[in-house]
Each structure stands twice: as C-alpha cells, then as structure tokens.
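Next up: a single chain in structure tokens, the form predicted alone.
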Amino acid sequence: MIKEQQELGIGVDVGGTSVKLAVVRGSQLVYREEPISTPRYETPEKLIGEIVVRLRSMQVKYPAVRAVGLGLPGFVDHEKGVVDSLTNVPGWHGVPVCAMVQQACGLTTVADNDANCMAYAEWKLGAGRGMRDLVCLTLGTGVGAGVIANGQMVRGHVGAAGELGQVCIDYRGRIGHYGNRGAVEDYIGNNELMREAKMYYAASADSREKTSEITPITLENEAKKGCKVAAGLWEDTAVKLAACMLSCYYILNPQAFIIGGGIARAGELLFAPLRRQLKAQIYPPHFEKLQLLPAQLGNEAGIVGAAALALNSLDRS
C-alpha cells in the first residue's frame, strides 16, 4: 500500500474563518484538533506560530505521523511551500510556511491551494481511484477546483492551473476581482445563489418568498417540495456550471468531472440538469464515456488530501 493509505501524517486546513487539523491515516480522521480562529491572529508568523503549537501537542499524541500537510486558499507556490495570498486574509504575500512549519517540528512539511487538495483526496481515496484524467470542483463560497491529466497534478507555471473559477463565462459580464470579465466564480457560489434567490423571490408571487433565511439547504428542501422558483435556480445554477465545464472539457477531455462542496449537496437538484446540458453540448459517443460523480469525502477532504500530499512526497524524495 501506498503511504498516503497506511502511515501517518497531519492534514492542516487553512481557512478565512478557521484552521482545522487532524492526524489522518489514508481517509480516516484518527484525531481532530480544536480548530484554531484564523482571525485572533493578525500576522501570519502569529498565526503559523499557533498551528505549530498544536502541531507538537498531535506528535506527541502520535509519535508515528511521518509528515505534515497545509492545504490553504489562494496562489501557493508548491514546489517552494510559499503562500503568496492568503484569500480573505491580508498580509500573506511570500510567507515560506513549509520552512517556518519543518523548522519548528521537524516534520516534512508540503503545502498546496485547498482544492488540490481535495482533488488529490478524491484521486488517491475517494471517487476517482484508479483514474488517470479527472477535474475536481469544489462549489462553496466561490469555485474551486483541482486538475489532474496522464495520472499526474497539474498547477502550471505559477500554481494557477485549474483555477476554474475564473473561467469566462460571459465576455460582456461581470468584472471580477481580479479585472476579468464573466469569471464564473461571480455567478455560482453560496452568496450569488441566494442573492438570485431573493430577487426571484421578489419577483414572485409564490408564497415561499416568506422564507426568513435564504440558503442552499432551504433552496433545496423548497425546491424538493415542488417550488418552481427554487428548482428553477438549480436548472440556472446548472446551465452556468456547464459552460465553465465544457470548456474545461475540450481542453483536458477528462474521465470525470467529481463534483463537491454545498452547493453540490443538492444532489439531483443540481446533477440532474447539469448532467442534461452536458449531454446536450458534448459529442454523443464523448459524453457516453465521461462520468459526472458526486464528492466522496465531503468536508473532510482539504485535509485528508493535505496529509495525503505530504505522505507521498516521502516516497518521492
């Protein structure tokens, strides 16, 4: 077995809002830490200071762990373990966190953007075994997503490969954050979901439009009980899904596209109509060979695929 199945490693997930960490052996979380409030600590050295605090309390727990890994949000530079930002964190500009982090422990230390992360984890342990070409998106506040072509990572000159979120949909669109134009990130997400949500809401006369609280899971329990306007998001949220995949498609021509985060927990609400557009655009003899599976590790897989990175990099060095 392979050491990302059977050893020890730590997986560290670096968020806005927190910092998870548990020691992991091949999909299974053997111990979860307390997460860490990402905002109590206003530099990165503070905050990295306190994931090695906590670091050395899991060594100590667990003698075994041959390895870390930090699987974190925005541009990282994965041969060179630098963070050059932090998304929703300022000052992250150059951080080299796999030196600071092996430094302190003493620990072989790898990092790399949070969807490859979770891409790795559904490749190496989760839906994708066994495959060579996959695209793994993960649909929460924003679009991320994970590459992986002839059975290897892809991250591309300066680690933006597979940023899917940024692909055009809509060249007279939406100016995104970074200047481009109809990035698809601008058009499905958490908060563009329920932002659609409550102006067709408004512009409705159903009676649902009374919901106090507009979010994915209400969309999909109203839509489940026949809602029009609710299904009705998920046929669009699906129609935009689409287009960023069918360009992901005739480019890397992947076996699957594996598909997960909140919004994905829709289910059939969403797989259902995405499925009809892909089949709809896509070759016929194409489409019959390309598998569209939901996520199998849920929200644990930042960090099972984190530690999973790190366990391999021991083999390849």
Second form
Number of protein chains: 2
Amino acid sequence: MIKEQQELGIGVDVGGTSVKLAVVRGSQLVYREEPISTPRYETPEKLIGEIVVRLRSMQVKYPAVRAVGLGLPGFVDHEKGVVDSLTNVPGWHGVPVCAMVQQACGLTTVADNDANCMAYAEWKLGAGRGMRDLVCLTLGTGVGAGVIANGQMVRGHVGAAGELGQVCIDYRGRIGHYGNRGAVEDYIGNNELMREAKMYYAASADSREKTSEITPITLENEAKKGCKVAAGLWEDTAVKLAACMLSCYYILNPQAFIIGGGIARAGELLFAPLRRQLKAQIYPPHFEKLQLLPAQLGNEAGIVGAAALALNSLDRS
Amino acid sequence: MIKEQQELGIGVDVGGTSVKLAVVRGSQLVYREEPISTPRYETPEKLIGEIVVRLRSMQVKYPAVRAVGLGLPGFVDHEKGVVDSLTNVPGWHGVPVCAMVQQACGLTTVADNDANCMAYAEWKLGAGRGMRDLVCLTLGTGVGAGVIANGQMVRGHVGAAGELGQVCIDYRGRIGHYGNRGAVEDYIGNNELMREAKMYYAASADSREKTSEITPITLENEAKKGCKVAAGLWEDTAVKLAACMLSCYYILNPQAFIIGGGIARAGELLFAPLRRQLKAQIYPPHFEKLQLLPAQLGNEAGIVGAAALALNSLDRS
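Show the form predicted in complex with a further copy of the same chain, please, because up to now only the form predicted alone has appeared in this conversation.
What follows is the whole complex; the chain from before opens it.
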C-alpha cells in the first residue's frame, strides 16, 4: 500500500484513439504528457517506440519514477507481460510489450487489461478501499469490469476474466461479438442506448427531441427535465444492467459493485432504478450487505491503476 | 495436499432427507455410518446431538480420525463455522455448528456449503486436480456450484458465492426464489425438465411416453432410443445451461467446468450439445483452452470434500 500511495510511477492508458501518459503519485496525476495519436503509428513496434520516447522524456523530468504500468483494451497476459489481442487496435498479437518497454527505459514495466487497471485503482485508492470482494464496472461504448475476490485480482486462465459486457441476459437474444447470445453490452452500451432513444423518440408524440441530436448527455438532461421517454430509457438500461449484475452477484457474492464510465455519469437516474432492481432480486439479508457505489477516480482511474499495479509489483521483485 | 490424501477425516453430508456420514481417506470412503433421518430431529440442537453420537462411535472405531467436515445445503459462514440458513431444513439460523460439534467430540470441525464441498473434492482429488481456476457445477433438483479462482475457493462477502442456479438467463423471465428473474435453476432443474417433458410429450403425436411416468432416467433412455422429443429436451437444457455457463465463463475465465449431479448422468446427451453451444459462443483461441469435464467423485463428492476441507484446515491451525 505504501508504494502505491507515496512513490512515483508512470501510468499509460492505451486506447484506439490516443495513448495517455502521466506521472502518478497515489491517485494524483503529478504530470500529464501530451497524448499520442494511436492511428498515426501503424505497427505495435512503432507505437511502442513513440511511447518509449515519451517515457524517457518523463524520466528526465521525474527521475524518481520507479515503474511503468500499461493499461490496454484487450486480452493481456499480465504474468508474461504479453498482449494477445487488442480491441480496435490492429496488429497486436503476441506482443511482448513489457519486455520491450523495460529494455528501452530500464524501468520495471507491467501490463494489464484497461478495465483491470481501473478496478485496481478503485480498489486500492478509490471507492473500494479495504474490501476483499468487489466488482468494478465501467459503462461506456462497451461494458468492462475488473473482479477482485479473496483480496486478489481475478484474471482467469487466459487473462479473459471480467468480461462483464459478454454476460448473457437473454439466452434467446441477439448474437454478439463472439457469436454469443444476449450479451448485455449489445443491450446497454452507448450506441445501443442511442439507437433505442431514437426509436422511442420517433414513436413518441410528446417529445421535442425527435429531430435533434441524441447523446447520453441530452438523454440525461431530458430525463431530469421530466421527459418520460428519456426516464424510461434509463429505467430500461437499469433492468438490463441489473440482470448482468445479478448473475455476477450470485456467482461471486461481492461486497460492492463500483460503477464508472460515461453512462454512469447519469448518476441517480441510473443508480436509483438499479438499486431498486437489485433490492427486488436479492435475498434481503444479503442485499443489506451489498454496496452500490459510484467510482471515485473518474477518467483517470485507468492511468492511476496502471501506475499503482506497476509500483505494487516492485514489492514482489 | 498430503493430509487430504493420506490422513483420516470424517465427512458429513447434511441433507433435507438424510444426514450421511463416513470415515474418509483421500477420495475413498473407508467406513460408512448408517444415515440419520433428518426430519426425525425437530431442532438443530437435536440433529447436531445425534450427529455427535454417531461421530463419537466412529471415533471409537477409527481413533486415527483427525477432523470433521460438515457440508450443508445453504448459507454457511465458513470462517466462523456458523450456519446462516438452510434450504429445506427449517430452524437453522445463526447456529454455531462447528463450535458445538468440536466441543462435544474434541475434533477440529469445519463447515461449508455442500456445493463448495463437492467442488473442493473435485479440485483436490477429482477432475480438477492441479488447476488454478475452475467452476464445479452440480445439476439436480437445483443447480449448485463451487468456484475456485487464483487457487482459492471463492466464498464471497457473506458466503453466498457459487449460487449458479440463480444466474439470470432471461432478464424478462420468470420470477424465482429470491424475486429474481430468469434464474437458470427455474429452467433446467429436475422438476422443470419433467414439466417440459410432460408438455412436449402431450403435444407430440409420435410418442409412447405420453401416459407413463417420466424421470430423467426414462428421458435419457428414450433419447438414446432415438426419441426426438427426449433428445430435443436435452438439447434445450444444454442451450439454457450454456447461457449460464457463458456468463460464468466471461466473468471468471476458468480453465474448466466440471459437471456432476443427477442430470449430468445423461453424459454425452447433455455434454455434446453443451460443448457445441460453448464452442459457438466463445472466442475460438479461448475455447480451445477451456475444458468441459464430467465430475469424477460421483455422489460421494460432498462427503469426500467435507473431510478434505477439514483435514486441510489442520495445516492452518
């Protein structure tokens, strides 16, 4: 815990659009590097090369930095430090990213799935501090999660644990990304929410939103202004998300669900119906002991968690 | 591992109908005590009193016995050795069963949920030996499971993990035991399978089974004889069970699912369509690394696992 809270690490959040880098102490970003535009680098080698350039410059500015953590959107073999595949970033198959960065910078480097980094941050430094069993969800275009059980991150046999977006909420449902039916992500992601919103607004007589652009933010504002279509969509999202969370609850029996990401910013619009759904569907003495918490570290959780994971790994080496 | 395989323990399997007791070495039942009829003892105290009488007599016969493990059908606080509530056995709320037995017999006593005991047995001595991440299901009247992640049993915050029967396979589905919708147990348990069988047979023109009694065994025999109604029911069971297992897979990414219990005795009738369903719905490189295995220890897994858990606990004391 001491290392994660006091020492300096670098967190790197690799995304399909940009790579964000920062020097981190505890949950604070001490220095933000200018982001890298991901699509400008065609191969993993070139992108890693640019990341290394930035890391070296950050090392010069902050010589006390002790470790680098990389959060990546895909399947990452955390133990070996190898990326198996990334979502929306082509060409990453079997890339030994940790060895490459470590060799170039001389800093201990770890890598993990980005949702795991976020969960680690919320667990060690955010809403889940001191808990032994928790699930941390991030709701955006997709649904990601990190799982902590018995006080340890659960990464699974091939590093694919925590794929809560793929949890089945309808065994006869739509066929999704892996050929799997009824994946919750296909029902409540940003895109799906917007699709449903357009459909309902088109059919609704009492709405002024028919033609204007719909985003999660307009949907949030409309619901707060009393628009029944918008409020109904949040309610519907809660029903579907609750189904996924219930499955997760009955399998893992966590102490808390921590929820972050774009959609979660709707706050009580989502949390109130979600709490109602969970309350109605969990044995009451157990529901009393379950916490439903908003994430505390916001957009920076991925970077903070990556750095914390890296600093934590120093204890073991 | 040595203790679990070589020393003598007593396993006790508490059920709504009977309590089974045996002296166990490894996965072998060295001596079986006459079962106790559960409903004959009206209170937990009286039933525990009779269990103690039997344990003492077993201690006289096998003085080398070193520990007692109790498997119970309900919510058990394993760490405290207290039963919170049992399914189909009234009156068990906050019963400190381990302290009561230990005081009366002088033997180290541990208690756990019966599905956890079965999972522990399969993990340490059965189909899951040497694995770090696995899920062990038992399919009977209900659906139970034990979860092992990172080489540890996952019991959760209040000892309610592994309730796979409650996993939601339809967010708009039937309302089940805890008010929860679409619990897989309400779709594939023994009773449900029989209900569906009767319905389909009643509507089927080409069947001779309309009036005779239907059981999982007749359904198995009919399917093997080529009855399309029966084969279709196994197929349908596999689709629904697969939905639950997929959710579990995407959350935990286990190395193996181990499947036991009455319904699992149908063997390839169930396993073949189940394997097909999982293969179609998991990313192929990951499916290749997933094992689907029948349980090895049969009906005795609960007793074997309870004894093994108890012997294992000696290492820690």
